[in-house]
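Form predicted on its own, single chain, as structure tokens, below.
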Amino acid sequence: MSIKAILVGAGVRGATVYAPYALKYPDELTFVAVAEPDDERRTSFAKKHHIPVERQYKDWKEALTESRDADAVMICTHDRMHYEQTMNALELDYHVLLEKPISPFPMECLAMERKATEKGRLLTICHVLRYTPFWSTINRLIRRGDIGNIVSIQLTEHIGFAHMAHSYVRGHWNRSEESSPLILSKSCHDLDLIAWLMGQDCKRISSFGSLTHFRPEHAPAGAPKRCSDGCPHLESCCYADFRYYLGEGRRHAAHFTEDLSDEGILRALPHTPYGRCVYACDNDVVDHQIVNMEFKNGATAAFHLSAFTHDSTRRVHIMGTHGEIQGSLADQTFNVFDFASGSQNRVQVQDGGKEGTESMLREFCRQVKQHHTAPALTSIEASIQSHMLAFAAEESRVQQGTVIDLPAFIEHRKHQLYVEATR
């Protein structure tokens, strides 16, 4: 029997990444209501999923205050809305599938974890990379002991210059105080992978990074505030809006129009934030950052994110006592080196782009159906560490690279939460 769900937030992630699972596997998941303030997105989603008018809501509070006739709530809204929506859904005894990051605030993350435990409900975080063939295969080989004990991990995230401009200069996640720091909004995935692969708690962390390039003083002479306002540099500027949205970034134009034809995109761009010059935005998040970590047994990890790459991918190097693994997510391949035999095994995995998402949703539906509330692969219990790593890394960066004692950092926040709860 299919589980019934309410979608809160019918944007790109909710409507076009996660919800199609219900259309492909209707015996596992069915959407019975949608809450979305944008009229066009709400009605479009409702039409695809055959949701009656009376179950289409502008306000998410209305969707969660009527008589409960669903099993779960899928929350895919802006970062700063997650806490109130999730706490409300858990209080009403819904299971929750929550888009990452959990929240931009450590206290809220801890409070949501506690609420899920108190209510005995699933709170699964969309760290889909754990479910992908690439990362799940690497983790399986590590757990099997193929490279011995991990001594060090190096993980690099190539954000890509165009994707950086879209999401973190022009887009929704360009200001820390309105969404989250980049290390959380973009790279809690990466910190989650490091913690998962390492298989133990982090002890100490430090970080450096800054907003170096996307600043007004780097604008070329004569550049207007919008690309469409007669900019003389359109042919030479790699950040010109039309280059991305009429090319490889066409699907991301769905953030500002449902008409993805050339004409539709060019018509919409001048009236959206996505048509701004990258040097005339209100962005403040970093465009490059390094995070260094020491784990409980002395193993270390280094994570590096950068906007200034031509591709958007991840590269990993895992060094163990008996071997090493080097891989590229873009190529869907990694090499396993065995020190004793001198052998090298090249592993190619197949991922059509939806395997991780579908595996995550399949597990969530199975757990809801079976009333199984033990921690899932990406339960909030599993995801808390990556978020605390991100919060501590950002505190270190702001404090010019101060080394943060992570257990003490977490314990302090837990104590604060306890004090607030007992007032």
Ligand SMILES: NC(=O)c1ccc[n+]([C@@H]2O[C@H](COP(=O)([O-])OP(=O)(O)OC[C@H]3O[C@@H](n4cnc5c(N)ncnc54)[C@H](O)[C@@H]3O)[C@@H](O)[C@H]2O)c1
Second form
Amino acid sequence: MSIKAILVGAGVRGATVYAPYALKYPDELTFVAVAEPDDERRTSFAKKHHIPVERQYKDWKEALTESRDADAVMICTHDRMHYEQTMNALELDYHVLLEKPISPFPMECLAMERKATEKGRLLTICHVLRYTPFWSTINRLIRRGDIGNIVSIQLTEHIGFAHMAHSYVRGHWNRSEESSPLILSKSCHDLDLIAWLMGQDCKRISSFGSLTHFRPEHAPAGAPKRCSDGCPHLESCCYADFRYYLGEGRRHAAHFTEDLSDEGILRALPHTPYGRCVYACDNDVVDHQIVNMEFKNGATAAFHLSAFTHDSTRRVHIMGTHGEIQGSLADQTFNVFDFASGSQNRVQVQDGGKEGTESMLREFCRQVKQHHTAPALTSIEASIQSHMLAFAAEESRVQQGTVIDLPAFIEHRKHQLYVEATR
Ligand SMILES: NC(=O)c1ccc[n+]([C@@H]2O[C@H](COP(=O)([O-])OP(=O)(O)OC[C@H]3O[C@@H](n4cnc5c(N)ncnc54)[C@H](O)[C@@H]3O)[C@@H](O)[C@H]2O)c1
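Can you swap the form predicted on its own for the form predicted together with this ligand?
Starting with the chain above, the whole complex follows.
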């Protein structure tokens, strides 16, 4: 029998990335209600999923209190809404699938973990990369001992110049005070992968990085505040708004228009934040950052993110005592080198782009059906380490690269949470 779910936030992630699973596998997942303040998004979602008018809500609180026949809530709203919506959903005994990041505040993450445990409900985080063929195969080989014990990991995230401009210069995640720092909003996935592959708790962490390029002083002479206001550099500027949305970034235009035709996009762009010159935005998040980590057994990891790459992908190098793995997510391939035999095995995985999402949703539905009998791969308990790494990395970066003792950092916040709860 299908599990019944409420969707909170019928935006890009909720409506277009996750919800199609319910249409493809109706015997596993059915949406019985939707909460979305945007009329167009709400009605379009309701129509696709046959949700009657009385189960279409603008207000998520109403949706949660009036839809008690649902088993689960999928929360796909912006980062700063996650805490209140998740705490309410857990309080009302729903299982929750929550978009990453859990919350931009460490204390809220810890409080959510505690609430899920108290209520005995699933709180699964959409760290979807763990479920993809690329990362799950690498993890399986490591756990099988194919390269011995891991001594170091190097992971590089290529954000991509155009994707950077879309999400972190013009878009929703461009201000850390309004969403979260880039190391959390974008790279909690990467820190999650490092912690997962390492299989160890982190001991110490430090970080450097800054916003170097997307600043007013780098605007070319005569550039207006919007690309469409007669910018003389349109032909030569790699960040000109239309380039991305009429090209490889077309699906991201769903952030500002339902009409994804050339005409629809060009009509909408001049009136949205996505039509701004990248040198005239209100952005403050970094465009490059490095994080160094030392784990309990002495192993180390280095994570590097940069906006200044032509592609949006990741490269990984995992160095073990008896072999190494070098992989490129873009190519969906990795090489496994075995030191003893001198052999090199090239592994090509098959990923049409939906495998990770579908496998995550399948596991979530199965766990809800089986009443939460085994820990989820991306449970809040499993996911929280990545967030603590991100919070500590950001604290280090802001404090000019100070080394942070991670267990002490976490303990301090748990203590604060305890003090607040007993006040
Ligand atoms: N797992 C991943 O790889 C991944 C990738 C991108 C984004 N995200 C995360 O997904 C989340 C959503 O991002 P998105 O790209 O879908 O954004 P989006 O803006 O397209 O969607 C958010 C939706 O929430 C709706 N909303 C706003 N207030 C609401 C309220 N009070 N109640 C219900 N709905 C409300 C908005 O109208 C919007 O439709 C963010 O937290 C983001 O960080 C995760």
